[in-house]
Each structure stands twice: as structure tokens, then as C-alpha cells.
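In the form predicted alone, a lone chain appears below as C-alpha cells.
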Amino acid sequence: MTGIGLTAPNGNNLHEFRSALLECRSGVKHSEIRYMGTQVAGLCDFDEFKYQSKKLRRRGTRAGSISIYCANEAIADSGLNWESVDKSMVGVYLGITEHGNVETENEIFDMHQNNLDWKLWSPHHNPRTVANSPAGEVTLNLNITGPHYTLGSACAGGNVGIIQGVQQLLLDEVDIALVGGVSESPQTFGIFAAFAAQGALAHHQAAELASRPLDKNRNGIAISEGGCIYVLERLSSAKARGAKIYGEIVGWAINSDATDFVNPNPERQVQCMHKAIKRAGLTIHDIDIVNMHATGTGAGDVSESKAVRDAFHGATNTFVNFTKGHIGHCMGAAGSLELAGNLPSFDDGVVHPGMNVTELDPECAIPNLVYNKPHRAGKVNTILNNSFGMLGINSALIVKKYIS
């Protein structure tokens, strides 16, 4: 990992959002919703227009504009000279949760208000829709000529993203993977409907409390959009021009639950972390930090704190942390996002803490849980990251700290 580009609710880079998740500032606000009214969300206010005109931004998505700005922010904090790069050997892979729907809202919302005049729809909604749109428009943007796509995975989405980018790199199909995850997921309001449908919309008086794991109050999920892009290239490359090194990528897996539409399956979980773990050829008590999903919602906390509790037992020096009380469930971003707030600990030895805890659900209780206010672990080598998504899918993703 060479190089680092985000957006959240709570920072536009990776010193702004480490910053934040250190000293529990929350990116999540309450904002109008079309028909829903007033609902907790996490927005993200970066510069649409650093990278791209206005007449693409009008003729794009939101997604887009976030996998853009992601993208351009990477490959500036990677220092590879991009002008005498092989763009046919760069790929492109960014996990989504779903894509299409803010456009057409939009559209059928604009029908709706002229007598459903069918000829309103825009003649760039199929571009728009297409899956695989966000890394398309990175790719448009960069003059990227080799592969690209999207991986609809839920929430697992900046996970699988990145785990997709370091299998090409692998096989040697690329030599450069722009990897990670983006939503928009906050700008449609179809959403925040089916959430409230589930019971599982957010909600407090005070927006930047709203979102709360693991907390014996939480009342669901906060939704946010975001990105975070990551520069991936082999080792080789990165020493061979003297890159600076985020971390190695050491082990990952994906399952499947098999078992409930939305209700996770523990067992599934921690068989994929340990999955992840063998592949690393290293052992639960070598991993330093596990970042839960931790969304929130009371099935998904308590399985997953059922799962990490299981998965390392007898692990004394492992601590646990989360990131979704600071920017809510950034969905497709979520798993990227929360991987990079880790990152800095290799170099700081602080473990960020899950923030808005005020009385922890005893079946949530994990040994070494760090909540409401940072740790300062001393040596941190090894973070594994959980993302877990819809369907049941699970991915778990081993970062090491590069030590030359």
C-alpha cells in the first residue's frame, strides 16, 4: 500500500480522519431527507471540482465524483510519476453496496412533478447505472486503458476491493491496482425507508450520538457515504523507487453465511478470520488490532461480538476497536475507510478507540475492547480488518506492518 485518498464524513485525508477517529469527532449530522424529513446522516464535503469539470460532475454520479477525488488523492500521496505510467497495466477495482438508485430517484421524482412526462429521463442514465460506473468514471478521468469494475459485495465492499486488486496484481494482470470502496448511499432516500422498515434506522436527538455500537441503547444504523482508494503495487515496485510503505497486505478471505438473508451468521465469521490468519501464515495472537463492523444494530453487534470473542480466545495482547460511532455505516466504503483510520498505529502505536459508549451491552463485552478514548498499545505490527455485508457475505483483510 503506497498510497492513501479519502473521504468521509469527518475528513477529506488520512491526517484529518485519523485525527478525528482519535479524538471521537463524530461526522454524522442531521439532514433533510425527500419525504422523510429530518434523519441522522454522515455527509461528506470534499472539493467535487479538483479533478473533474462541472460538465462531467452534471453528466456523472456521486459515486463517481468520490471514486474520482479518491483516486487523484492516491495516486498524489503514492509520488508515482503518473505521466510515465503503462495505464494499460493499471486496474481499477471499488467495492460497492448498490449503484443506480440516487439517479433514478431522481428522475422518476422529476416525472412525477410534470404529469410523468417520460421524455425528462436523462439520456445519461444507462452510463450512470451501470455497475460498473464509479470505477469507470476513475478510469475516464486518468486515461486508465486496462481493467476495470465494480464488485457489488454490500458492505464488504472496501474489503473485497482491495483483496480483488492484490489477486490481479498477483497474477500479474496489472502492476498497478487502485483498490478500495465509495457510497453515495445517503443521497436517495430509498434507504433511509428500508432501514426505518427493518427498525434499523438510527436515530437521536443529538445527530453526532445517533450512531452507537455496541452501545445497550443503539438503535441502528447511521448511513453515510464515502471512499477510500489505495494505491496497491508489488513490493518490488514500491522499494525499487522508493515509495513510502502504508503496509504489506499478508492475508485475506471472503465466505458466505448460507444461512439468512440479513441475520449474520457468527460461525461463518470466525471461520473466515481464521481463514485470513492461515493465510497470513500467522496466529490469532499475532494479530495487534481487529476493527469490528460493528454497525450498530443489535443482531450484527451481538453475533459479531460473539465472533471476534471466539475467534481470539486466549488472544491477551489483541485489542478491538470500531469506527462507526464516528462516521456511521459508510456502506461499500465502510471496510476501506475504517482500515485506513487504523493504519497510522503501525507508526504511533495508539489503538483509535469506538466512540459513544455510554453503558456497553454485556453480550458485547470482548476482552481488550478499546472504546471512548484512545490506547496506547506501544507496538503495533499486524491489524485485521472485518467487513461484513447483506446476503452473508464476510471478508476479513490482514495489513503488516513494512519493516525494511
Second form
Amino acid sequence: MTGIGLTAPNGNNLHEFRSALLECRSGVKHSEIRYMGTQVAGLCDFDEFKYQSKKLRRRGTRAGSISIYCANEAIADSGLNWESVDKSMVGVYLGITEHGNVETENEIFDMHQNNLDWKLWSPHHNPRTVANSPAGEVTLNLNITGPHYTLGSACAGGNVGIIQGVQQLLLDEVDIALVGGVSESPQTFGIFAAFAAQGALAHHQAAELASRPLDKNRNGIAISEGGCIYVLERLSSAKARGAKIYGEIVGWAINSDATDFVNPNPERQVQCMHKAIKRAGLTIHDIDIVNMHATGTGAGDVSESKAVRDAFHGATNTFVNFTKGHIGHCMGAAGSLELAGNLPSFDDGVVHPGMNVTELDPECAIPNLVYNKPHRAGKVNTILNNSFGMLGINSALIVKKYIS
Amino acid sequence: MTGSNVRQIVIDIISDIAPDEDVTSLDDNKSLREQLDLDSMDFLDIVMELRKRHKVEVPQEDYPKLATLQSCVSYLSPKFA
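Write the structure block of the form predicted together with the partner chain for the protein whose form predicted alone appears above.
All chains and molecules follow, beginning with the one already shown.
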């Protein structure tokens, strides 16, 4: 991992994001949602026109705009001489939770404002809503001629995009992979209404307190947008050009619960984490930080807490944190953003805390859980990042500090 | 509605569709595509906005009549009458 570009509800680059995580600054605010009125949501305030013209922003989507910002920031951060890079050997692999709902909702709304005149349906609907759209916008913006596609993987998307990139590098399909996840979810009302219908939509008079994973009084998910894209290259190429190496991806796993549409299965989550650790050639005792998926729902947090307790039973030096208290649930971007928030631990040895735990749910108690204030672990060499999604998709990714 | 009103309606729509473009010094007799970074999708947007904002319909066979500002005014003015 040699470059990082991100936008989160509480930061538009890694430095801002990491500071917000350590200082427990939330990015969740109140926002007006069509039909539903005031809800909590995490929105990003990056400069949409830093790398994109107004016309092309208008033609594309919010997810595309987020992707373009993050991809450009990641390339700049990587120190690559972009002009001399062979663009046919660059791939773009982005995880998404869903795509197209924003445009479809907007157009149907618009049609209803215009006497159901279907001829007003936008000619841009199809290119905006095809599932590869956010990754495709990146290739158009950066003149990349290698492969691009998105990975539809619910809220595991951020990890799944990274894993896809690693696999394509290992297959020699590409030399550079732009990977991660993006989300434009809070631009729709449907996702808010659906979580409300499930009784899983976060709410609180103080918006910054609404997202409270593992707290006894948590009441659901704060829906957020965001993006995080990494430059991945093979270690040999990173070393050859003397690149700054954020970390080395050493283990990963994706599996399926085969249990339920929405309810998780802790046994499968344990299997997923153990499979990733085994692939990395490590043991549970080698993992210094576990970043939980922890969304703030009643069932989800209990299930994952049990899974982490079981998976790391006896690993006394493994610290556990979570990130959605700060930023809400960034959906397809969650996995890649939360990993980025933890990577600076390799340098500063500090584990950022999960925030908004007033009273820890006893069912969510985990040994070495870091919440409300940062923990100085001293040495952090290995991070395991969990990201889970609906239909029972689980993912775990392991990144190791690179020591030359 | 005068020709200059119709001209302004078209310019307002172009400004929204292509906000990066300078529309203050357009030559009315020159092709819009020669003067501005517009492609076929942008012309579809212009047609769409005419329909949405002004209930003016432009059938597909008439799209070439939107080539210059002058031809827009000539073609659209009767529709705004």
C-alpha cells in the first residue's frame, strides 16, 4: 500500500481523519432527507472540483465524484510519476454497497413533479446507474486503459475491493491497482426509510451521539457517505522506486454465512477471521489491532462481539477498536476507510478508540476493547480489519507493518 | 416572446449544462459545438431542459436546427409564440 486518498465525514485526507479519530471528533450531523425530514447522516465536504470539471461532475454521480477525488489524492500521495505510468497496466477495483439508487430516486421524483412525463427521463440514467459507473468515471478522469469494475458486496465492499486488487496484482493482470470502496448512500431516502422500517436507523437529539456501537443504548445505523482508495503495487515495485510503504497486505478472506438475509452468523465471522490469519501465516497472538465492523445495531454488534471474543480467545495482546461512532456507517467505503484510520498506528503505536460508549453493553464486552480514549500500545505491527454485509458476506483483511 | 428572450433561454440552459464554459461572447452564426465543449449528450440535455422548463418539444429530426444560436432562435421562436 503506497498511496491513500480518502474523504470521510470528519476528514478529507489521512492526517485530518486520523486526528479526528484520536480526538473523538464526529462527522455525523443532522440533515434533511426527502419525505422523512431531519435525520442523522454523515456527509463529506471535500472539494468536488479539485480534479473534475463542473460539467463532468453534473454528468456523473456523487459516487463517481468521491472516487475521482480519492483516486487522484491516492496517486499524488503515492509519489508515482503518473505521466510515465503504463495506463494499460493500471486497474480500478472499487467495492460498493449499491449503486444507481440515487439517480433512480431523483428521476422518479422529478417525473412526479412534471405530471409523470416519462420523456423527461434523463439520457444519462444508464451510464450513471450501470454498476461499474464509479470505477469507470475514475478511468475517464485519469485516462486509465486497464480493467475497471466495481465489486457489489454490501458493506464488506471496502475490504472486497482491496482484496480484488491484491488478487489481480498476484495474477499479473495489472502492475498498479487503485482499490478500496465508495458510498453515496445518504443521497437517497430509500436507505433511511428501509433502516427505519427495520428499526435500525440511528437517532439522537445530538447528532454526533447518534452512532454508538457497543453502547447499551445504541439504536441503529447512522448512514454516511465517503470513500477511500489505495494505490497498491507489488512489494518489488514499491521497493524499486523507493516508495513510502504504508503497509503490506498479508492475509485476507471472504466467506458467506448462508444463514439469513440480514442477521449475521458469528460462527462464520470467526471462520473468516481465522482463514485470513492462516493465509497470512500468523496466529491470533500476532494480531495487534482488530478493527470491528460494529455498526451500532442491536443484533449485529452482539454477534460480532461474540465472534471477536471467540476468534481471539487467549490473545492477551490483541486490542480491539471500532470506527463507526466517529463517522457513522460509510457503507461500501466503511472497510477501506476504517483500515486507513488504523494504519498510522504502525508509526505512532496508538490504538484509536471507538467513541460514544456511555454504558458498554455487557453482551459487547471484549477483552482489550479500546473505547472513548486512545490506547498507547507502543508497538503495532499487524492490523486485522473486519467488514461484513447483508446477505451474509464477511471479509477480513490483514495488513502488516513493512519493515525493510 | 422576442428573439432575444429565446436566445437568453437557450444560453441559460447551456450555462447550466456546461457551467465551465464562457457563454458571454458567443457568435450567433457559428456552430455552438465549434465554440463550446458540447457533445451529443449535451444537446439531448438542452432538448430535455426545453421540455422541462418551457414545455417546448423538439422532435429528434429537428435536432440539427439547434446548431447555432441563430438557428435556435429561428426554430424555437414560433414554439414560444
